[in-house]
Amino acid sequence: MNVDLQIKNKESISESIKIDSKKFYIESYGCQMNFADSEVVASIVSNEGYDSTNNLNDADLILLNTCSIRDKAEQTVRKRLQGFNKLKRNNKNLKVGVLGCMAERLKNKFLEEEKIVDLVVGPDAYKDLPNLIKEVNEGRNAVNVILSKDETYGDVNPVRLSSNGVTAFVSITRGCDNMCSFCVVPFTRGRERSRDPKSIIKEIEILVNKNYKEVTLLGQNVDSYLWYGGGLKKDFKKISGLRQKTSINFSKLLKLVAETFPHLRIRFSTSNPQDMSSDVILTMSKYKNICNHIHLPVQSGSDDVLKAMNRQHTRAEYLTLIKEIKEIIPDCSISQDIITGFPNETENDHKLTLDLMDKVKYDFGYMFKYSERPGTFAAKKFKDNVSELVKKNRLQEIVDLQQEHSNFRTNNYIGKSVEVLIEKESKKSNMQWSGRNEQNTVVVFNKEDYKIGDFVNVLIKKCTSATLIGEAINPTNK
């Protein structure tokens, strides 16, 4: 065979491989858990011969990992789906799938309401994706939204999507047993179950070997993590005394991770007030590589509203927990979730929320108007009777007060040195790096000779309510 023919054949083979290669595109909405789940999905789909793409026009399979926590989140997804109509007209082989909480909530109804959708997959059914994709490629719609009592995806090594190569999420629990009256999560993600600590350590070890510098341990409620060999948490009391003694709770897991990876920065989210123990706070104080930040949703400062929300903690208990955290870890930052305009919330209830905020002075927070979610206890038992105008005004007052408190907290850093892990280039200037200190506050400073993944001591010179601005002193050489 002559050289020219060999070259042509190689080009032909290369072109054939290029044509046969399938690509998937995935978008995530909502909480950090959804973004972590998308990395599990990416791993499973990649094993089916699909390559990841960031270009919608190149995709043979588009997946939206959805959120149902508020109606606005669902409307965002529906609007996004409408935008795919043109793509489908141009590519008859394109398949569109909806994953996550919205898929679980609507199930087969999704296929009826959104004709563009080919497959619907709930949070516990991602391992069935190979079968479901095969079905849609054969011309049939496919649905699997069966909730599991034991699936944790502990045996799946996630593909880090759009990773900075420095920070990563590691899921440690799935589901939730708390049954807050406003929340759809127990219905869309199922009962609470914890992941085998060995699989958690193995996943983190892989990340460390790839030179990742920080992990965030994730769960709907990390403080209720409990491993005693598998199974639902509600069954824990039924097992033998020996297994109870050898069980691993969240404080033990934190200790295990901190000691196994002493040079790795560790975060966790989300905590619930009724489940956070003194042991967790003491463990945080003992290990320097566990970041001093706790996301501690309160939702309301009124006991009447908290009771209606089925939050399982009172205002006084919450404030006592805050006091304990600050006594043990004085420089611990605390962030919040607050919902305003819950059914029957009075002006006095609202003022109690503002008063609680004044007492805590959160570093930052996530604040929302109440959004009725179908199927929840609140939707069934309470009339959504706080007007949109009142909700809007109350939310603005909460946001304004949080802005004031955030500004107070960031100003306290001026003149102090903080340790920053460089994560990316600053959004506002390509001459600056951006990272976070251990309190989870964003810090920007001039690039100089530093690089992504470096730990750097930064002297804070000025600030906004959300960002610290400073000068690098020297790397901490971690």
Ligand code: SAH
Contents of the next structure:
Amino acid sequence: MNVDLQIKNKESISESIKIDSKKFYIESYGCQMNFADSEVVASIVSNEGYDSTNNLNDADLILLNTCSIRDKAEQTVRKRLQGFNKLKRNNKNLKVGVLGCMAERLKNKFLEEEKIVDLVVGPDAYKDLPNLIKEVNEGRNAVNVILSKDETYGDVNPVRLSSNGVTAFVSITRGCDNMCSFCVVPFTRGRERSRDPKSIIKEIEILVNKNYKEVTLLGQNVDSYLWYGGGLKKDFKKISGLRQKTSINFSKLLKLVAETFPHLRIRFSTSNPQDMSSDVILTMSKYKNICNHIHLPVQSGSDDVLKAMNRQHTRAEYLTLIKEIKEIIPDCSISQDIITGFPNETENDHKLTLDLMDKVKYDFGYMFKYSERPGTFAAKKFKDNVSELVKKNRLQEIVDLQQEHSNFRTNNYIGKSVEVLIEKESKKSNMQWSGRNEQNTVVVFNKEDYKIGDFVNVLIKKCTSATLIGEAINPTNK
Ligand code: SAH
Ligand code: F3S
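Having looked at the form predicted alone, could you now put up the form predicted in complex with the ligand?
Below: every chain and molecule of the assembly, starting with the one above.
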């Protein structure tokens, strides 16, 4: 950190002491976990004397937290990196680092392929950033992509970046043990491990004390959360006695968070159908502050494709789970992820996906064309043999059908009152607030005297497929 005595300007008679610290700029791509990780990184980098900046031109250190989930995500990052060439020509001291999944996947190769990059850091190596930054500032490239069996960053208090001051992500697990055959995440984020519930509660407590009103508990597969004192999940069966009895699974964690913070809205993501237990659904129904929304990726409606994807459930099991959710929580919204054009997917497989969508009528969803990821089981064993055109057409059909279903779902709210947590100004009008109901649908309404962070009951008058439009009827006293 440089301490400069600065004369403000020629006319100024007063002198001021300015702490001219170095600045870092961080940009995140991909899943919510990456955004949460960037807040951990910001905390670690800030402790090294760097201030955060939103202006690239001011930065001494640019960090991109990258995503590898589809080829397109990687291409976006590569293009972004090219854009930094000019900045580097103008500022010889500028360092560029890549973090996250692409760093983990490409390792040292990144330095060869993208000459602009000085620093490559995988998702489990952020605590090494102080050393790595020192290395690059001394003119050497630095790489750490070691994956860990126990790192959860439970002891790092994240710096909330571009926060609305109302909603925040809190990670509860890292990594994934599922090995879906198309997915690069188990390779880039390593083995699944759960975070100590004490550190989760502590992080939420800090947020609540700062007046945050909603948290989303994050993990690749939250329902498989399991704390028994640390260690890999696969080793849980090897222990016995009290440690096994006092273990905390996801439904117990939800209960703990809901009871400790009765006025906090609680969300979670993502649920894997094979791991979602009745206990979780019952806990959701018992606690009003746990939002009635489940993101439940299905990927395909065909058993043949599900099997080739190494998803551990059948179409029938998935539909039974949906039935159970709707029986216990009738107003629970459900959203999906679907992949179209997986290797060998036939027209009939595709029809089965459309048919499953018709049965569930998801509230919303995220739909993707299959993108072969190097190193995955699918890349090794199957030919990426569905043509681009067929993938594109199938995707369009799926997107169109989802649009119909989303419309059907939002129309159902018309004439009903929903509780909204105000998060920000509406993008379309500075006279309106924007927030979400507990089902995670965006609601906009006139501002009146309400403010960001208020819970308001809103009577829904109109809708589009993605947004509810209404009128505030009264605050809900939270
Ligand atoms: N469990 C994770 C899933 C991460 S990936 C979570 O927390 O959300 C998010 C979604 O990306 C997956 O559900 C899947 O639908 C999609 N996806 C993953 N790998 C893909 C690939 N190779 N091609 C296309 N889509 C993919
Ligand atoms: Fe990927 Fe399947 Fe895990 S989609 S993140 S391997 S649950």
